[in-house]
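Starting off, we have a lone chain in the form predicted on its own, written out as structure tokens.
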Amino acid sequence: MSTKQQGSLVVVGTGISVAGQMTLLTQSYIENADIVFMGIANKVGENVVKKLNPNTVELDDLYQSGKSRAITYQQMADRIVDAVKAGQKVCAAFYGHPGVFVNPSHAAIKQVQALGLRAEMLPGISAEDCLIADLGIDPAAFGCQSYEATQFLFRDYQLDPHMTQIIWQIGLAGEATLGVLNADHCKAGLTLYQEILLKMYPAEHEIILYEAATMPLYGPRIERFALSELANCQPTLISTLVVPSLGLPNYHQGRLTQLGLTEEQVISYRNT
């Protein structure tokens, strides 16, 4: 007597430029799924997934003008979870890394696990991975602060200018409507960021507007300009602002003493 198959969920990332950035393990899960839900930003990426498994369902149809993205994200998660409840082996494929700026992936996994069923996430190449490669930035060199543009403006965060600043979705800075680009809010948000940063950096400090390449034949968008020009730049929904470090801070003598080290010893060790 056969028993009904239990549903399961694997959430995968297809990379930023889907062709060539999808891992072999991700490809295997897509190929072997009963059904694949897609949250991918372009048709080229969708076609790559469809070639691996023709039984695909797009999630983008849930987006509607004027509709709260919070509702859309919940509907996406519900659609994925319903398929798992039906006993299907489900794969949900999202653009980039499936856990970075992807609300439905986390929500679906939590709901499936709450049902006592298997749910896991595989990593994918994210915009941050592309940024590090394209700009030659090592987050370990100066330390790194990474945050969403609007969240930073709305909350009382503290910025450390000795660290590299990575400000995601700078084109939505100050926008509270979950993804509806408003030119007035954007201009006000950029102006406010410029005011905040000018308190810590010189006006001529070079900053970078960055967008990862989403197609193999096109390069990334990399625009370098002075901080004093920030309010007049033209970001899009996928733009990231990078503010390079002012340089390493001074050594903390008290901590060095506790560790039995001197500044000269540390410099010598790290230059060896």
The other form holds:
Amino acid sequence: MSTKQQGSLVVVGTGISVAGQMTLLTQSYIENADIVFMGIANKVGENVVKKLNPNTVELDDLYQSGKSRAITYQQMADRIVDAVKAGQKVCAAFYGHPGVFVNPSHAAIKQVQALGLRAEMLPGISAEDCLIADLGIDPAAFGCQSYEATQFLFRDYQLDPHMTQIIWQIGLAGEATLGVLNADHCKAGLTLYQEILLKMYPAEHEIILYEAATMPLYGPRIERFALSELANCQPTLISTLVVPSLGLPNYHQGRLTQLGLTEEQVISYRNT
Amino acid sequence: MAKSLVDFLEELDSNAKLKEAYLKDPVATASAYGLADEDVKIIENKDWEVVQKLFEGAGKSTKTISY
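Form predicted on its own done; form predicted together with the partner chain now:
Every component of the complex follows; first up is the chain already shown.
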């Protein structure tokens, strides 16, 4: 008597570059899947996946200018989940880290788990990993605030200028419709960011427009300019804005006292 | 027959020796790999926009919705 195979889902990341940032386990899951869904947005990367497993389905066809990305992402998740429901061993491969700034991967996993079936995500190399390597910024040095550009503008967040600011999707800053597929609508958002940041940083504070290298032919895009120039910069859809820290804040005397320490003591411990 | 630019990109991203050779001399490395003259020309001219148009779909990259 044959038992019908239960569907399952493993979501993997192919890295930011085209081939070299995939883990061994990711490659193995791609190879051994019944079907692989791809949200890779890079023909070379897709080709690498297709060589590992020829039974692939692209998700990119669901993007349409003017169509809300919320609908597109729901359709992507539905497509993945339907294959799992049909009893297939499914692998969904997204570029970068599949759980970082990706909506349909998390949605698909939740839906599959709600069905009582196995769903797992494997980590991948994200744009943030590339940024840390390319810019030599250790998020532990000053602490780090990392957030999506539009979310920060729309919500009542507090920015700490002593921490490194990493502002993702700056090319979509202030874009509310979710229907644009280019970075031509961010001028008002950039102007607002400049205004907000100028309240905390000097006008000449150096900021960085960053794009990880997506092709091995060329390096990352790293443009450094003064904060006063922010409103005139030209980001793309993959640009990230980095605002370096003003430096460490003063020690918090009250907390040190509660811990039975003094500033002199901790400085002494640091320096020995 | 010339080798494809797609294969070159894939190997360049996964072969340290080829990568190091490319960093030292991009055109000679591309040519020695066996790329067609027009593909070597793209590298010589650093015509990365052509490469991006051929292979990348920036508008089709996932963007998170969190606001």
